[in-house]
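Here's a solo chain for you in structure tokens, the form predicted on its own.
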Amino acid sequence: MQTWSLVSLCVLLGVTVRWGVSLNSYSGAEKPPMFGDYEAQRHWQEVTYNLPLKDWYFNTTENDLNYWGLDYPPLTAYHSLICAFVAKKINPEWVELHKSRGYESEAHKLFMRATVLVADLLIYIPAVVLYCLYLTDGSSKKKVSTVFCFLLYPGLILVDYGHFQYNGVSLGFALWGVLALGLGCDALGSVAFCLALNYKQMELYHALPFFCYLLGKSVKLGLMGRGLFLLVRIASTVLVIFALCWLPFLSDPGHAMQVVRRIFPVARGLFEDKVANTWCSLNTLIKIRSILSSDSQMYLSFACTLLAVLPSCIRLLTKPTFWQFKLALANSSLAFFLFSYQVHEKSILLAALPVCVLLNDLPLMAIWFLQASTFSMLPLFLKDGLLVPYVVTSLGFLFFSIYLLSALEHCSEEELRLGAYHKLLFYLPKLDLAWIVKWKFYISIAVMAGLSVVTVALEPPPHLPDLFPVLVSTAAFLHFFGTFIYFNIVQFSEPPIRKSQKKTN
């Protein structure tokens, strides 16, 4: 009784940051002619409830889809749907198709803000509790601890709360995917992850892991009997799931392809703005995009992101254990953002919730991750007004997350599962990684410091307009792609003997 009272505590919390943050500000507030992201979720709402479901996709002369067209899967657009049926029954002028483009007024921010709210606290909230809860180990303090560090994170908050987006309902579905995985209920994992697929497709980050761990597992259990019965079960979820989300849309092979098209706009080219990845890294460098044509873009971040994901994949599929599962989630995830065609800044939180999910496993490397996450997207929130919050969650979340796991002080090379690091460097004297990880954990939290100051106190030279931009997402790829590292190896080293291990595989 007195864990879940101190999981209520949590919870209360980690929903007043959340409210909190949204009261600064949203994305484009007063920003023509687009309006930012907060307008686009708006208009979402009106095209899907003033328009019939087979022009939601098309561009027409009622949706006109260069003013936020919908490009996200149909669960997505069911979802504005209902907030759109809530929102007319409140106000009607706040979905009047055209008329109301640009709307804003405090009653109406009140109500979106609210939707976001309503959405983490029916699925990402309770799947975070739970998943703390069951799958992880320790004392109930230490879980609870876990719970509220999880629901701090700060880059999730600002993202959906500040420049106002959904990422907590496809995360969210993500994270019930895991949960039941961990719990042994296969297909109920399956339904949970095809739902978040279904809600956003950039969700593919995490399909790979799930796949091979299911097939990897099925496998395991022998194709000639209990796992080709699981193997069946799973596919017939998967198919089942799929055709009811996109059951609208499959009457007109034309009408699906359209949806499909929209939510692979592969002509937006290979990143967007300053992203932390590889590809916008070394274009500071060597100017990809000018050298290679989009179709060679293309095939190389495509077979880029397959040599990535490969071996963390392979090491699942034949070692299909929940711990191997939590670590190919991360690697996956990493890999997609540092080498895929067409990522955005905010992808980054796509590989912050395998990370999460680790918190209570290897607390320190997960906090600075989940800290040079955040930082990754500063250009982000200083555009949409969020220094504020920024700083106020940042501070926080370090600050919580290290004295109530105690990342600190329980950070030896055999908890930091740093042993394969001295096979690999047997030729170098024996060094004290842990002591050179916590030094480095140190000067990183320096760094981000000082560039977080430098970029709001500090006008960038003329000649050099992009220079702060271009040092955050370059200094956050470092981290990234060090991180990507550590992981794998950790994936390929020996796992830890734990009881909640042994009852779960």
Contents of the next structure:
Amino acid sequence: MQTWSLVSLCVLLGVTVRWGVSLNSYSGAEKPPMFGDYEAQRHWQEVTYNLPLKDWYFNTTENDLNYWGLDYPPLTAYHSLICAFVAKKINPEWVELHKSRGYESEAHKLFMRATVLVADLLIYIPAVVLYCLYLTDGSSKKKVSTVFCFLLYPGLILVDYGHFQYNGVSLGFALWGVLALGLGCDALGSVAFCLALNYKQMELYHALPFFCYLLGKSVKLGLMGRGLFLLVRIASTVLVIFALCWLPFLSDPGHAMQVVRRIFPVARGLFEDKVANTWCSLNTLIKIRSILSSDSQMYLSFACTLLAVLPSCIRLLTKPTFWQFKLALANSSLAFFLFSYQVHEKSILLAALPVCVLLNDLPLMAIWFLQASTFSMLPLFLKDGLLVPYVVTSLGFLFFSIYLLSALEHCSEEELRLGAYHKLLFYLPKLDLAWIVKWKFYISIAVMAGLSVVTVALEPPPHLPDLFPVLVSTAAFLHFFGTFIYFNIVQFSEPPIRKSQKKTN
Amino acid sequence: MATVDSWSWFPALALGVSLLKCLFINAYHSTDFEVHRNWLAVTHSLPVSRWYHENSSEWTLDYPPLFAWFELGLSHAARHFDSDMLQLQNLNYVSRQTVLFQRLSVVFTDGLFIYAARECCRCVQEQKGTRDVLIRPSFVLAVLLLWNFGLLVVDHIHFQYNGFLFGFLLLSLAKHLQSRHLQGALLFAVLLNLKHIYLYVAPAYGVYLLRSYCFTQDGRDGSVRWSSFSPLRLLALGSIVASVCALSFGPFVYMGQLPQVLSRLFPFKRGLCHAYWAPNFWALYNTLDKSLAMLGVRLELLQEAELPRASMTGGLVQEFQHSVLPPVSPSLTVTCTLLSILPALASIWRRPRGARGFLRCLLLCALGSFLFGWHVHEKAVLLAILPLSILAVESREDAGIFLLLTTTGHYSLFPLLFTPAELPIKVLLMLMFTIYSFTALMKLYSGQGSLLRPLEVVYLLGLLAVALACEVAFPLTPWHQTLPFLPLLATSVYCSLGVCYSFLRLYVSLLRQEERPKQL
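Same protein, different form: I have the form predicted on its own, so give me the form predicted together with its partner chain.
Below: every chain and molecule of the assembly, starting with the one above.
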């Protein structure tokens, strides 16, 4: 079979699965008065279409910011505006100011789902295909397998097509950035990444590795010669892209500041709901939010995040290779997720993207983490009525990624890059670490499956209504923390020897 | 990836498609969903004697008794999901649990189909020395069967139990390919008592079993040797078939309800064509009649007022009155069907050519009755497509016919799903299956020339044009309001050309093989 036909089959299947998931319910369906993220996106279309641009981020009589006010950077707003134009053409009721609040219908759902799919087809899916074809090792069959697993990562599908969001856009832009950097087009990569950052501020999770990689590369080229030229070129590209995105808001500094305040709402507390990061998990033991003041919480989380990101970023600065860059992306996004302020459970998708990028290099660990990340959002999916797609896509992903990437066969200590652990654990008798990892994987999958079943099937005891969500988030936190440490250790051990860099089949 | 000789890819394919089926649980389902729910209620809450008399729903039980027993079995599982779906008076009852149960029942009973597909794949002749799993005939066949577009769409979106039923058919075919004729006959007898549409292919079974099983030896040139007739074998066959039928119809004969059951099973009151014309000969005939009538009115040979009010595909099952050409009666369709399959039957009687000759004859029976039958459903084309998959991975010529017939037949299923939300799914699944079948079969026969003749390529490209015109361009034109049936008409006429052509090509391949010395 030719590669093109296999790839097109993968893409078609990926799209079919996406559309299959989108037949299900979405967040806040038939739940007035606030509804959910679906209504938020629809509301933004309404606001951006009907109000002048200067009012988008301000609380006015026409724009009630307490009802799903815009809190994403300008590109999201522009995207909403484009969608709104299409919506207006199809059915003006969908974006009518005020009157369309909470509008729900089958046709509208179809339209909203289609906008997600169109964005994915334009941005995310091509990036995935090109990345896997050009920047992964192995035979063409192996590359196709990676495309398949990458496209079928359930977390992103369930959040975008079930819950309803446009993460594919920002993650897709970020992936275009990774792709461009991997192919050596540094300026284009920074363009793509700036677009990602201007679509969702959460892309800051990836910003430090991009910065460090490009800076490290410039330094390596010599800061007095070509490096400086590269640095200036990238810096000016970044400035131009930012200026273009923010152009309408720049005329008035106060206006721009309001946008920034909307984007970074510091008043919302250390964490919300049950999120699988350090603070929420620590909360079961110590009630941090009642001990520390709001400000010191912020400083504490800031300091912890910085400490957690620093090692991998310094390593990347000194060794700016693509391999280090990929690992640093995973490490940095995980560090942000685990320690930063005001984290949402969906933000784990930002860590999932770099791990997907590593699918081909570290299959078992990547699959393990990706499965855990999907699992960590279980309470969210249950709230949205996405149990069946959650079960189906998770099972499918787990089985096919392990099968196609031969994850369980390729897990010798060398392939799992566990060499450094031996050095760290020198005081212990010699252990078969690969065997231990494999068993830990089995047990963890069993625990995730068990907790999923229990959450669905059992009523929590009346005095502990949040028991299962807490258990889920704590279990997921342990996985994330373990992965964070593992990726850091891998980053500090020797890079892999590339056996078959350009072997084509 | 799996090593060459392992079969680990088969469970992977089966699991993958089963999971995909589960994703369509919330998709659109047709009235067949209510049909089967009602049958669950009928069989669960009424005594056997009332099954074929119950008519409080318009969807009365019109499958043979074994299927009713199957529904009774399902209903015992259904109780644990939502017992309200088993109430007779709960017409059009659609709860979340009901949908989940009914959908899952289709997915799980498809297990039989998966097993049957596995058996068929084992029977395929493997080419020696192919290292790549992806281009092994058994792998290709597994994908063509398990991921068949038509089955996915008809069973898991439109809603029916065809997978389960085709499981019986394929298993029976596999048994014949393995020369286990009695098991094959038993399975087919069971199948006939589950759904009588398979009567279409019964002539092929009858002739083949009689000829190849009851006669133990052939003449030197492959002709029948009368002296080798084995009455014992005929007795064994007959008793198997008779006992299955007795088990199924016996209770109703005992209760004196046989005429009632038969009147439910064969409702000739319905029209010549189904609401949406299946792409068969009568679709062409109707269209010719319609165009002649229009031409006649235009040339003032006919008076418009004298013409019967011919209703086109209006969406209801009703009679189509011909205005110029002679009307078609049920007996005429039966005659045409019999005439169309007679040469094929005669051919395998004269020279059976093993199980593959039988398979070819079965295909011709299926297609012949599809083309000329009374009130044929478009879904019946699957009866030809699925068995043809087996031949397609074994011979180059059949692969070409397969590509033509599946693409045409599958496209003719498009009008089944007309809801906008399912449009992407049907297009994507169709693309997937078509791309796969074309690339895989071309790779399988690479270096042996192209599979399709130039004219066939042109025809398929025309199909693409028809698809684009009907699904994309037509809704934008003003005719969308005044002539809503036009795309359906175009689809069924264009597809019927392809199906007729495939039928003829299959016939040619059967008769041409007769001239050659005996194969296999």
